[in-house]
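Take a look at this single chain in structure tokens; it is the form predicted on its own.
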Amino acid sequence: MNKKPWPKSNPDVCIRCAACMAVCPVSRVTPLFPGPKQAGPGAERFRKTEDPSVDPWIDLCIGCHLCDLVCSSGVPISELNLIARAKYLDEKGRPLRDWLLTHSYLFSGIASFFSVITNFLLKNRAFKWIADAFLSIDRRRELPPYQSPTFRQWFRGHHSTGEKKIAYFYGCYINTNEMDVGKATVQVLEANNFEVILPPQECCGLPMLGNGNFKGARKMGLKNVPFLLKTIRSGVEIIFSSTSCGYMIRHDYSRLLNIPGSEEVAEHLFDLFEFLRNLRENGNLNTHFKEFPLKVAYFAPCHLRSLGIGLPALDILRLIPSLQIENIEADCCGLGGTFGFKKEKYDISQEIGKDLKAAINRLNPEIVLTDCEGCRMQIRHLTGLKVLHPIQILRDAWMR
């Protein structure tokens, strides 16, 4: 008798084991959300496509993943709240504010390109007022800065050079707002004679994602895949350094946008560290690191664990000779992309990153390490202390 196979994305596997709800970083400290059994297989049942949304706690879902991570029954929770939240916004509307955090990458440029003015706007009161009073983007939250030159700008100047070539999906936030990351990924890169190529490309459109335009998102997708294809098939493999845009590129490409030719770009696109890993595995990696006498924590992005990979960046950190590192033990930050920006969020973003800074403080480390921009942003608002991607400090040990 032929066995049919399990329907894994049907809520009824679900068993009760209320496994996501110990995990949930939203339901812990806010009773406004039931939490991702109730959001996600709970809710689906009563579902209806042609009934209007009947849950606006579902906008409360701050899209960490920690409830697939730890389902047993392999229910997709976060897909099943993501698809009933894009319902929700898309019968209520959505404010001009969530339109400007999700299309930042048409005028970061010019944000970029006059930073001295930008960033002057940015950290004044009484613009911040008006973004609160207007836009309901919190006047607690830090800005961004932006810089100049851009790295793109940056990486004209520079003539990359090695053996073999490699693609980098730097992404927006490092184009104009941590140029250093995209330079310190290249310089990288070169150390282990790699000539580096950027591919065109646009946002890869988690932003839009993450506010449930789908639309949108698949927009960005159709975009960006036809070059990452051209890319990989010339026989280069890409790498990106931001965990929430390969997650996106990854994952949602072709599991939630079903966007032609994600999957093939899939099966060559891999984290800087993973790919750092496996040259090291493969005996190619460049480990003459001089002594980086520092104290330093490293946390893990959500997004990076929902790739499955370990923790490629404390494999390859702990090479460095006199480098303290510590695994920082906590879950989600709380930014959760544009989710902490949101007035009448931000608070709930702050109580979610108790526990981050709470085990950041026990640690005492002199800077923070983690892979995804979103965080470090959270890390600097709730500590205060220098954080850097991890290819920062890689980098460093190598050009001390």
Given for the second form:
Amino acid sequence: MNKKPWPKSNPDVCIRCAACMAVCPVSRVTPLFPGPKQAGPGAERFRKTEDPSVDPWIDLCIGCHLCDLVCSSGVPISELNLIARAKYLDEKGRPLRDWLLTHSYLFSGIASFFSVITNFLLKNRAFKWIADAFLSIDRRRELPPYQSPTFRQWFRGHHSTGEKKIAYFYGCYINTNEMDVGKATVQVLEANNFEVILPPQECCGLPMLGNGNFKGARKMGLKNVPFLLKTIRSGVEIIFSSTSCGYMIRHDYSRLLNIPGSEEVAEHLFDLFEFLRNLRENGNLNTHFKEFPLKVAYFAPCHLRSLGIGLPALDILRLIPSLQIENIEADCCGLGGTFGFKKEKYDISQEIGKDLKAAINRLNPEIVLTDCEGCRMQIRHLTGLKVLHPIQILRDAWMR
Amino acid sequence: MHYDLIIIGMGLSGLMAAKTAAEAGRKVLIVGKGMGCLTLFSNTIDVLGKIPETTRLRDGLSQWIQDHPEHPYSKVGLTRIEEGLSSFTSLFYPPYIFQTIGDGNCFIPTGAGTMRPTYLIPDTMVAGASGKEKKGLIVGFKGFRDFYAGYVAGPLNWRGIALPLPETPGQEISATALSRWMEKESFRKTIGQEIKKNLSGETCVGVPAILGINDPIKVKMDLEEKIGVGVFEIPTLPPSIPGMRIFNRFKEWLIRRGVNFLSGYSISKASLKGKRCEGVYIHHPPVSSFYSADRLILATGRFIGGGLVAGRERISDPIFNLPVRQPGSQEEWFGKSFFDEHPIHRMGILTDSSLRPIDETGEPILENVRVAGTILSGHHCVNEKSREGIEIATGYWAAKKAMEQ
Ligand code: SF4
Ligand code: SF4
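Would you mind generating the form predicted in complex with its partner chain now that we have the form predicted on its own?
Next comes the full complex, and the chain you just saw is listed first.
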């Protein structure tokens, strides 16, 4: 690690009001984690960079940001935790498993190409047993299947046209595992008269940052920002459909990773539905929807909440006639990116998920919608229901 | 984005204002730096705890209004206070509802073992209200450090016990974790049996206010069935689970009504033009977004949420820099001892009767801005035991007046 590996935050503004304790999904389900008040500002007062880390429970913070959103004193709690976790994991050393989970972008291309074989393996009980025994990737998790062609390959054969240009940061998962989300995004934007372009892009680096690997995450940011800068400087704005990638680029790149040029990128980077909502605000959204009688429930991912833009997908989907849509009253889904794949954390992840599952059951929807791929994976795992990105429903409301 | 009304602050006053405006079909944005103080102070709804025990609240309030012309209640007026309160209670549907005991204040046990006056209480606290006459057992839990049964029971001359928690011996447990456990049938079964074993002639059981977040009445009724006597909740140290239930209910209702609900972000700047505010900038580094509005309501509370900040010489509101009633220089802010009257508690923003901010001469400063909640001057809600009442009444009235404009 370089000399000043982690940014510094001030814990002393905490007034111990415990609002954060009311919302933390982890301390709600396990007494092993003392909760944001203690883990963040409380313990921070005793931490010194030169002393070794003493609290292994710091690794249980799922990084949902929910505590930050309720703290009236502006304590950057989840950031304090992330930095302390990074230090703890740097000292303790990370298992090979963590490397694999956070570097999937390196092999996802090959995995997609050989998707038939990879998917067979990923579903194979023996393979899962091996992954569980040797890598501590919990065997009860379904590993997401790969798709071929990838989104990028599909796009290459697609001819996008429109009056104005818009750039799309689609992220790894859409590219190799859920390409229909990418397709739907392109189709909706084209229906609104935008020509979609795909700037060169790499994994945003969030899986690494979430695992406290600042250096690795920064490397990804340093690769992406010049591509994105070039795009916006040519007068084209950028949208993202994954709220996690979006949050990472818009906020973490500058605040936590200090990547030159990231502030400029952030100004021109929008959540897909935020962008559509802006179009509507100016009267430019194509709202020729067909009747769409379907009962759906929408879940707002943690990273969407921390973007601080409200619930734009809900605002837009409510325009679709006869679509019955309810907001799911629950917090974090419990997956936390790679958190829920880890054997030692699987049970915590599932306990958190149970509350979400109960909230979904109360609404009894046909389909669940959410903007984050992690949440989609987790909700499928928890409920067995069909789970889509809201853009897929919006597309279907037009094209049926 | 443009809104009919932007509300700054997510405490009870801001939430009430948002509800009032959304009910009238307006496009509303509510933005708060955090979740407000509901989980900090509020378990029940105090309106005017200070009035004599047997006085009807209505009579007490109208006398108060006559005697305190500068008080927020006097600006709102008796009828509107009552309208606000019933608008609040209408948000809750059976079985978890708020109610009064008779037509005045009732007394509920506190975590410190005193009986405190309050007005509206949730159904989960009814069995403990005015409970001095009863004989109760107070149950705490080992490892839950925000509630000591002995403290509560002692002064009441009741009995207090602390039960060990199954599964986590020796570990500390938070109020939210305990609430979640309470929602599990198996946990209630174990706890219920334990409590029943420990009863010796008591006719009710008081527990910390952790009877679940989503369906506390079901939890309470099930426990009562298992124990055989009435069960009631007693407020604990923060975070307050009953306060969280109130917050969650507002949030759910407001989002369903299409209100844009932004928690976690502070206003970096208000854009002013003459005597109007055109909108606000919300800063989320590195991005700053502008939201415009026809009208705004400032409901940022006092010092805890940062609604007022104290400098060396003066106290100010960081968003609009409105005049704050200041009781002299800093030496005069505090009383000599902790329990003295501290003049700093009376500071707040000056407004006219329609809750518009005014200067010392009574001239309105911003015509499309109203002020609501504890940030207002002219009250001492801690002493008066009027916090939630002031928040509800002024939140309601500020939104009503704003929409008339
Ligand atoms: S919400 Fe903020 S101020 Fe309150 S205890 Fe948590 S960190 Fe401290
Ligand atoms: S980031 Fe989430 S899991 Fe971590 S302390 Fe905050 S609320 Fe808890």
